[in-house]
Amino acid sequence: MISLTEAQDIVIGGCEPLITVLVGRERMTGRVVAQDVVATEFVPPFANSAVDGFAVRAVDVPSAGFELEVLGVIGAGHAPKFSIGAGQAARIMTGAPVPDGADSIVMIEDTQMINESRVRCNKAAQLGQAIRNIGEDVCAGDVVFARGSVINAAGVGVLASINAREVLSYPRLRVAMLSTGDELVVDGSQLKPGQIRESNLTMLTAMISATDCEVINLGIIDDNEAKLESILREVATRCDAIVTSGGVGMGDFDIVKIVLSRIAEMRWMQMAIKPAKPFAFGKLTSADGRVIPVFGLPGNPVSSMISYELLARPALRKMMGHTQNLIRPTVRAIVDAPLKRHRDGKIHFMRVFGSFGDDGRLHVRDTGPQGSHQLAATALANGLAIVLDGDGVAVGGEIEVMLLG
């Protein structure tokens, strides 16, 4: 058996990000930057006013009281016609240029409109209150986004707002996806004696989506070699990596392993963690020459996830060129129902849930049976602690977490 960090390294040190490409920003939420973002404009553009009210001079308004001839309105979107003199005020609402001799907005709430000319401040201006000055949240040449940033929601909206109207950064995925077994059932008709019904193939798509990859979801594959292989050889020239679930193990009906061991370089691993013992790491070369990373599940519902979660998943956010929590965060945990377990040389990555005491600290305890084939607990978890070789931790014992989610 090999450790845990040493297959980590053979998985993901073997895969390599994508060539980079443009793309729109409207696309680019969750994808990272291959390239600095430079800003080519201002944001703002121009001074304008943060609140509805006046725009004024502040020398005209040292304190309550003073009144002062309104010129006119000026809206968002429309360049003032007139200045700001002396005694003078401009009605002025959010987001409309501040007009030239004004250095102050009093907000509409601190005022008081005398007749249709004249408006009374019942507030003093201060110098530069309420003006979004040129600039003030980029300037032209700033560094907007550093290459590795990932873009959120708000990050396609700063984009939107300098004019960056594509982007280079690295690709979404297209991950091909199947399962095998004879015993699969997909179409919900009624079980036959030895058949259970699929929940790897679903639970897999679902996971590879929210790792933001596009699944080519191939389906149940029967237990046939020439199949498989056909499968796999015309997948491979239209996905960047390949996904499956179940036959890596040790069995005499284990036709991935036969079909990859022909097809393509493999490593097939023993890992010292439990569950997801069982891992399968190899490069597919397609038909187009293209080097097309596999990774090979185990069967069982749960160590299909954890070895998702361990090892692919890292992997393929990698190809996608994030650096920055390719493996998912830990953190302390207190311990608030034993976790138990033997000793058997591995690490143990048992299914819990997770939730913050009044002591401000998070705790934690099992979700259920914790065997490889029962995925229902494994649903109610949004974490895995992570057991290392012994007895378990007792009640109050510190535990590391791998957050989930």
Contents of the next structure:
Amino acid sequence: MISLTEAQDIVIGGCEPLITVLVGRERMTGRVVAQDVVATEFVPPFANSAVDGFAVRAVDVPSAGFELEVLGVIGAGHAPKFSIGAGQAARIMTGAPVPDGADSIVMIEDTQMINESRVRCNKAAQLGQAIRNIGEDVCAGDVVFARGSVINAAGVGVLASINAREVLSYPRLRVAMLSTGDELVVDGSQLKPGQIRESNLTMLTAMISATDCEVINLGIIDDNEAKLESILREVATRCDAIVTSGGVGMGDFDIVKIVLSRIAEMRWMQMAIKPAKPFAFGKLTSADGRVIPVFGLPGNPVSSMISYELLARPALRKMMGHTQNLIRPTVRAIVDAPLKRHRDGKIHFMRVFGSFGDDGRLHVRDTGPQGSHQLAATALANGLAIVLDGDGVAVGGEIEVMLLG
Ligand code: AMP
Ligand code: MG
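The structure above corresponds to the form predicted alone; please give the structure of the form predicted together with adenosine monophosphate next.
Shown next: the complete complex, the earlier chain at its head.
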């Protein structure tokens, strides 16, 4: 058996980021910047008003009670047709350009119209007040996103604000997913003796999508070597990674193991964790000469889920250019119900639900039966408690918890 960290080094270390491509900004949400994004424009592009009010010269309104002649109205999106001289003002709307001559905006709430063309200011004007200057947000030449940054929704907005239409990024990974097992039923048909309904293909498809990858769903493959081999060889020409579920154990019909041992360069690992002891990682060379990482997950649903989280997901993120948080972050939490285990030389990943208590700390309790076939309790969890080898953790004890999403 090897440690989880050793396995992660092998798997994550064995994957490299894909070749960079230009990506349209609308498709950049959640994706990584491969080269510094430098602004070529100023944001805002001109000095404009932060409020609805009157553009004035501060010197003309040294205290409350000064009256000014109103030259006209400037709306957002319209260039002023006049400049402000001594004793003059212009009605101005939020976002409208500050007219020449004006150096202060008095908000509407601090003014009173005397007649159609005269306004009284009920408060002194400070120089520069309520003016948003050119480039206050971004200046031309600024690095707005350094290489390695992840673009979120606000980031896509920033790209739009600087007129960056495309960004050098990494392609969206195409991940082929298949599940194996003669016992698995995927449609709604009546179960025959020995059959079960499949869950991993459906679950992992959702998990791969949540990793921001495109899924090529190959479905359930029967325990048939020739068929599995031809499917794997074919899909390798049109995907960037392959995830398989099931068939990596020591059983007679563990055909994923048999086939991948023959056609790919594989590492068959046994990790000192529970659940998810077996894991396979390797590389399959496609007919067109590309090297495709293959992640062989165990078939037990909870093991499948946890080994995807701990090994496949970080590697897929690295392939998409991520450098931060490849592995999900962990936090310290207080145990509210005993996390029981026995000493077996392994780290146990127990499914827990965490919420913040009145003490401002994260508190966790297990979500139910912890067997590797018991997916229902896993579905209720929002964290994995990392229970180190020993006798478990009693109520009130502290535990490290990996946050799931
Ligand atoms: P295997 O890794 O193929 O030996 O499978 C281990 C256990 O997980 C067996 O009890 C399988 O029936 C079950 N299993 C394998 N694949 C799936 C799946 N896609 N959905 C639900 N259970 C599965
Ligand atoms: Mg099987």
